[in-house]
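First, one chain by itself in structure tokens, the form predicted on its own.
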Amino acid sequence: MEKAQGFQVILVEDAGKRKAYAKITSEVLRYSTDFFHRKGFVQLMPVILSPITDPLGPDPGSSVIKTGEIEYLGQRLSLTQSMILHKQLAVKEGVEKLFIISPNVRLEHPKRGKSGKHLFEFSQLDFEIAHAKKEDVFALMDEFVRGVVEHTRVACREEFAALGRELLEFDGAFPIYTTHELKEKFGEDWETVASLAHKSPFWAVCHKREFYDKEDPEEEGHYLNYDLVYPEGFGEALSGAEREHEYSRIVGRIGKDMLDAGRYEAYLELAKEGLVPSAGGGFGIERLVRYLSGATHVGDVQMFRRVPGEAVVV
């Protein structure tokens, strides 16, 4: 292992594995795009630079150390951390079911490089549904995950054999737990332990997160959001929520989280006109490929690794 300017340099040396991961990634992208089109979603192009982006805070699980920015013609523009705010605005414009394969840049603390599941540059499939509830997202993603497993099981038979990976089959709907239940059973850092204890994906609901995740109107301090978690120790697959859509609620949440409202001026002006209730989520393409392939680290499945704390080779 070499060193370069204080960073580790790590490459997947096995060309056969790199080729297998590339094939599985290609089939995941093929199936994902076809699935969402079949379900009546409109595919949008991603936003790379914007005056607004997901703040990723005050989520206690976030370890982003800075937001990537550039200056262009006197305007400060952020690199997209996720397209959540833009999805809400697209729904406001009348696109009731949408998805995007969106490049995200999240400049994570180097310690995240050892988690096996963090990248500082990755792609996620982001989707949003007007007037949806969390149960609609659960049904959609239960179907999607089962479908992508079966599709790749056939399309990538040779690749899975070469990697020594045997995919599990799932019976019944994915279990649903509150984070309170999970913490009580598995401890404060429940995710990996709970993931190892399961043979199928499961849902974890009610996380204290960003201002756009809807607070339960009937139970203050509880939230209508959710994560999907892969089994076998692979951890978080998807994050999502029903969205705050009322202007006064959004402004109140931004203030409560002590965020700079000025950074969201354009979003707030449009929110003042009225947003549409919606729910959605986003799942990392590389994390899905890691789970399907059984890779040790999510960076292994990238042709060009982007792992926190590692030097960018190419």
The other form holds:
Protein chains: 2
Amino acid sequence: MEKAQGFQVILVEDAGKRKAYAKITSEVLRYSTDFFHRKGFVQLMPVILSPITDPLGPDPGSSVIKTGEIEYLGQRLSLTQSMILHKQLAVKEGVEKLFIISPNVRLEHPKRGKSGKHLFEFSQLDFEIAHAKKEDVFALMDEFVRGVVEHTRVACREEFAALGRELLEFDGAFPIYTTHELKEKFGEDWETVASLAHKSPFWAVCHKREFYDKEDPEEEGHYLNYDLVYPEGFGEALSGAEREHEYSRIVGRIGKDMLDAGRYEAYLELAKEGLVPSAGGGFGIERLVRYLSGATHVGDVQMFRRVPGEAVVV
Amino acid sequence: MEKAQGFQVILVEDAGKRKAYAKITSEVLRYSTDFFHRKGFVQLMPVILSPITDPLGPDPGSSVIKTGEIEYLGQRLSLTQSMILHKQLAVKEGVEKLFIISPNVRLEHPKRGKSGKHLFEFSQLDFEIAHAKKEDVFALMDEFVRGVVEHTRVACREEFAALGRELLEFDGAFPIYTTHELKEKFGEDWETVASLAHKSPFWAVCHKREFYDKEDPEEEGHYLNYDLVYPEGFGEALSGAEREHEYSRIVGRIGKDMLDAGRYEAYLELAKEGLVPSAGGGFGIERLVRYLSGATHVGDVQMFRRVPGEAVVV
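What I would like now is the form predicted together with another copy of the chain, since the data block earlier showed the form predicted on its own; can you produce it?
And the full complex, kicking off with our chain again.
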């Protein structure tokens, strides 16, 4: 009985809202696919299992409790945490502008279930551009965010009305801050506070992060990376960077992060042959839908809820 | 050294062909997404991990050696083998026409690596329509296949020329045969032989298959399901069916197939509340790209090769 009610809470209650979220998700996927094709990007297939995947941050206190792994015919394969390394390899193969609608599995600590913005399974639209700089990504995403807002405002008029959601209008380019500035103004945990203080999306640049984010060659300890942050408290939209592409720098950064270089053997062999400089990023589809629709929790917009710490029904 | 050469064979040799396959894949994804949106389908997010997934056939000699599984916070979760059960649940939630670009993991026996058409990881475009009959799916796919051929013929002219591929033209509706007819004419293993004997795609109807394919209520042992088969030896394109939606019939079929009903507990609870009659199907993106581009092996069209029995490099 309790279980049957559990199914109801997750799958049937608020069927109207669930249909509205499904429609908004659908229109976001439609617009996103069309936008990146129109801009000349090649759409790649996702990778689900690979010997290599994104290590997700040098932080030993990272909230991902383990990488999902299976064994198949004697090989240990990891579930994709992000396609960053595969994006670099595809650029090396000559696909100079690419995107993937990429399912990511990140087995988060159950405490993350309360953040409102974490899932253990979601999809990001992950893109990469050969020879690009961070300013190219800023311009692209500025146009994309305005475009998806305009598209869904028209295509999902009824759904937004049913959800009682009115997006704040925003004009002008999205402001750009360093994380140093944001920490000074909003404290160490600046993301939600700064997001609440804004009506427009904004960029936060220069974090210490994963080994593949390029360190500023002119300023050690500074990084050519960026997050796009939604306003109104919805927090991180996208994270991305210009990439480390020189073998010696990548090896040095993997060492500094105390990662097991053996796990990246094939990637490092290929990097030794020469990667191509690139910049890119990835934004979560469900977080974008949450922002557009004003949902309390990012899990609310999923047809099949995947929130850390909650039992998975189907 | 041997390993370094291994990387080269898989990632670098035929870089021109690899780029051509990537471009054709991209245009197939573009056309497919646009087509199903234009037809009024709602695009859902894929599911990667779930307590339930497609059992993939009642055959104890099935070529899938195991289901990929992980443990997360005390739950056993399976990697999606197909989204069939989730499609039925989404239709029950009121999403009456839906599609998903759905990554499927099927850990095939290594012998399947030689078939030319099997991968252990691929994506299918999986769709479902409430209250539809098989004739609705035939009409939809007829239009889709002609459309994607026309679209790629124009968008990928250079790539087809580089690959030396000329698709055979086909006119008229795709012929429909029963599997009984096909077996009589082409033998027990009719698929490849019949495919080679055709210039146009054709339908094969009425197989004994998974429990969710509807048994003909007027003719026991006959099934309201269908495969679309490519010509020129490329084999199966799509498989689909009208669905069993009545709880008692589903329970009976699961029993007949000697499956562990406990694995489908949540699905069965929801089926007890009442599923909605529907029909649908799924076609593999990589197999479609293989057919369009005339590739020898479906793995050739993957940027990151996933062929059963071959070591995975990256």
